[in-house]
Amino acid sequence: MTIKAELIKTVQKIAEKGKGILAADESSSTIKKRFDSINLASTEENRRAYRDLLLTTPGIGNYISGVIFYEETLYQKTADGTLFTKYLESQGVVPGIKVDLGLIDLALTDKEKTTQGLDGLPERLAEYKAAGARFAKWRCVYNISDVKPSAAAVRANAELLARYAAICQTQGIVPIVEPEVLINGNHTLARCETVTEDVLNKVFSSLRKHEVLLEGIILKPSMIISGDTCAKQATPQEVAEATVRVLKRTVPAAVPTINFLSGGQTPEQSTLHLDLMNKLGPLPWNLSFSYGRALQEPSLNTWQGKAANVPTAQKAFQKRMRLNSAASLGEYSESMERGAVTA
């Protein structure tokens, strides 16, 4: 099989209708914050047990087509000793891996951010692929203010995402391209729309320059939404319409699937917004989810680090998977939040 065929085959599997991606790639510092919220120590075993709870939830393959791992999790095992990657493959779920090494300040800017990790990336990708990973994720972030993001930050991060994507594709690994326009701030929906359109235009210009195969990528953008401290919050319908409008202006139809991040929204908000976007179809791409906290939060709060709570926590996870699956098909309704949903 050629590399091009391998990339397209992987993307087609992940882009299966009615399914999305579970982002279980929280860094050590992020998972510690999540565990702090339930007064649980972030030990390696507790992290393994929590990922085991999520990944062995009955019916996960009905709603999830891919899981993004943190490096530690890629090599961990279920309670019965099966590698998580092997277990997921048995459920028809594709394993993936976060490959960026976190945010740093972008030189000569006002504390704007870029992402590190390109050095040694080909060698790391070869190791991750041997361990079962078939796709990767790299995140760049953009702060919004009246003057941010700067043109320098937009250009630098677009170039970085394209270089990462090109390296992934040479290894036969599908790149998730994640340009996250942050929700933090008092910016309006209109300001977010302007910034996001510029960011996505620059990203796709750089992807073309680096000859990245668009049919072999997954786009993971943020939704166009009012800043979290904005006095006037946009309605869910306004969020959906603005997001789809910008995607139509910027994302080529060759891109097979767009899997949104939740970016600080509540589980219910991120599900509703996704559903309303799909109700605006037909659209040239699959629109689905790649959520972390928005999928996991109810199950984490139910689990509380106690083995006795695992079955109930898995039911909470089943419910969020099922509702987001429905949203990815434009078949969700807010009344479904009140019912018990099982696999």
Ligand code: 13P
Given for the second form:
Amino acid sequence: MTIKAELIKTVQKIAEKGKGILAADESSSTIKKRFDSINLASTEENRRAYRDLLLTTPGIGNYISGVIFYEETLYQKTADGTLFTKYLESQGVVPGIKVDLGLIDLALTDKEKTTQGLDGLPERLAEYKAAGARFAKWRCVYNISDVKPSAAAVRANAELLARYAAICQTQGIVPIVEPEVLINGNHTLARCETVTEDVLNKVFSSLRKHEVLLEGIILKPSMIISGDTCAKQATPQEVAEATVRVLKRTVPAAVPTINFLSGGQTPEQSTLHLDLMNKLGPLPWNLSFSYGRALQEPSLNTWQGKAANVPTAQKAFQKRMRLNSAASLGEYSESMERGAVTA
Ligand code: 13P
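What would the structure be for the form predicted together with ligand 13P, given that what you showed me was the form predicted alone?
Then the entire complex follows, led off by the chain already shown.
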């Protein structure tokens, strides 16, 4: 198989209708924050046990087509000694890996961020591929204020995402291109719309310059929402309409699938917004999820680090998977939040 065919095959599998991506790639510092919220120490075994809980949830393959790992998890095993990657493959789920090495300040800006990790990336990708990873993730973030993001931050991060994507494709690894416009701040929906449109335009212009195969990427954007401290919060319908409007203006139809991050929205908001967007269809791309917190939060809170809580924590995870799967088809309704859920 050519590399191009390999990329397209992987994307098509992940873009399967009614399925989405689980982001379980919290870095060591992020998973510590999540565990702090339930007073649990972030030991290697606790991290393994938590990922085991999520990944071995019955029915995962009915709703999830890809899971993003952090490097450590790629080499960890289920309680009965099966590598997580092998277990997922047996469920028809494609393993992926976060490959950026986190955020740093962008020099000569007012604490704007860029992302590190390009050095040595080809070698790391070759190792991850040998370990079973078929797609990768790289996240760039953009802060909104009256003067941010600066033109320099938008340009530097667009270039970076394109260079990362090109390196992944050379290795036959599908890049998730993740430009996250952050929710933090008192900005309006309109300001988020202006910024996100500019960010996505620059990202796609850079992808083109670097000859990235659009049929072989996954876009993971943030939704167009009001800042978390904005006094006037937009309605869910306004969020859905603004997000679809911007995506139609900026994302070529050649991109097979767009999988949103949840970015600090509640699980219920994330599901509702995705559903309302799909109800605006037909759309040129598959529109689904690649949620971290919005899929995991209820299950983490139910688990509390206790083995006895695993079955109910898995039920909570099943519920979020099932409802987001419905939302990816435009078949969700808020009344389903109250219904009993089985896989
Ligand atoms: P959230 O859905 O919690 O924003 O996480 C998605 C993700 O992978 C961020 O990089």
